[in-house]
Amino acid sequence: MADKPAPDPSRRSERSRRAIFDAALALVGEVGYDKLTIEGIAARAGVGKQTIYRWWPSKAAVLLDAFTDGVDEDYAKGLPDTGDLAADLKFVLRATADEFNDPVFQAPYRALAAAGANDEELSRAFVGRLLEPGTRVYVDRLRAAQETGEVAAGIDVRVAVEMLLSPFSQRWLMRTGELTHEYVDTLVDLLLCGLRPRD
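Structure of this chain only, please, in the form predicted on its own.
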C-alpha cells in the first residue's frame, strides 16, 4: 500500500488564513466593529482562537489584513493611460464610487476608519497599506500627464491628487451627499480646470 503524502502545512495555513479573512469581513458587516471579537472570528472560520493570536495581535490587525489582502496586486497595475486624462480619472473614480457604495466594502472600511480615529498605530497602518499606495497611483498618472503636456509643469501633483480624493472621501465618510458618477465627474472636471496649462 502506497504511503500517503504528508499534509502540506503551508496549504493548511493558507486555507485557515483565507477562512479567517472571510469570517472577519463577514462578521464586521453583521455585528459591527465594536461587537467583532477574535472568538467570533475563530468560531466562524472554524479555527481555534489561538491560531488567530499566533498570527495577529488584535481584531483590528486581522480586519486590516483581511481588507487589504490583494491590494498590492491591484495597485501594481496603476491607473489606465489612454492619453485622455479626464476619461481615465472618471473611469477609475466611477468604479471606485461603485465599490464604496457596495455594503460588503463599506462595512470593513468604515470600521477601520472609525477605529483608526482613536488608534494611531492602526491609522498609520491603514494609511501605509491602503491610502498611500492608492494615492501614489494617481500621482503617477498625473506625472505622466505632465510629461505629455496635459497638466501644467509647475503643478504639485501630490496636492492635486489630494484635492481630488479628499472631497470624495469626505462625502462618503460623513455621508454629506450621494457618491454618484455625476459627482465624481464634476470633481474631475473642476480639478482639471486648475491643472491644465495656460496659453
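Note that this is a predicted model, so its numbers are computed, not measured. Take the two forms, superpose them, and find the largest set of C-alpha atoms that agree within 1.5 Å; that set is the rigid core. Positions refer to the first chain, counted from 1. What changes on going to the form predicted together with a further copy of the same chain:
Relative to the superposed core, residue 170 undergoes a C-alpha shift smaller than 2 Å between these two forms.
Once both forms are fitted on their rigid core, the CA atom of residue 43 lies 2 Å or more apart between these two forms. After superposing the rigid core, the C-alpha of residue 18 moves by 2 Å or more between these two forms.
Which structure goes with the form predicted together with a further copy of the same chain, now that we have seen the form predicted on its own?
Here you get just the chain by itself.
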C-alpha cells in the first residue's frame, strides 16, 4: 500500500518528454526493440534515467506514448462515404497498406504489438489507443452502409470489420505475405460477397 509519492505532472519538463520520445523512436528504428534500452534512450535524450522511470513503467510504455503522441486526432475524420462501400474501403485500406510498408512506421508498431502479447496491461493501452479507434471508423462506415441497405441488416458489423482488418494485420505482423493493393481489394470483395456462389 505504501506507494511512493506520485510525481507532480504540472512540474514536468516538456523538453525532456519530447527528447525522450524522439530518442525512443529513433533508437527503436536503429537497433530494434530487443536492443532498445532505457539507458540508451536516456543517454540519447540527454536525460537522467530517473526522469524516464518517474513517468513510465517500462520501455514499452515509453514507446507507446512516443508512437501515439499527437497521432490521436488522425481518427477523428472517419472514413470517406461516397456511397460506394467497396470503393471507400479499398481506398482507405490501400493507404493503410502503404503506411504499414513504411520502414519508420514498422519498428515501433511491431514492437508494441509484440510487447502487448505478453503484457496484458500494455495490450489494453495499445488496443485502446491505436487498434480500437482505427477499428471504430470502419464500424461506423459499415453501419452507415447498413442504413442505406448496401449491407444486410442482420450482420454483426464488429465481426465483419475484424474479418477485413485482422487478415491485413496478421499478414504484416507474421510476414506471411505482402500488403499489396491487389490483396486489399481481394479482401474487400471477398468480405462483401462471401464464399457462397450467387445464383
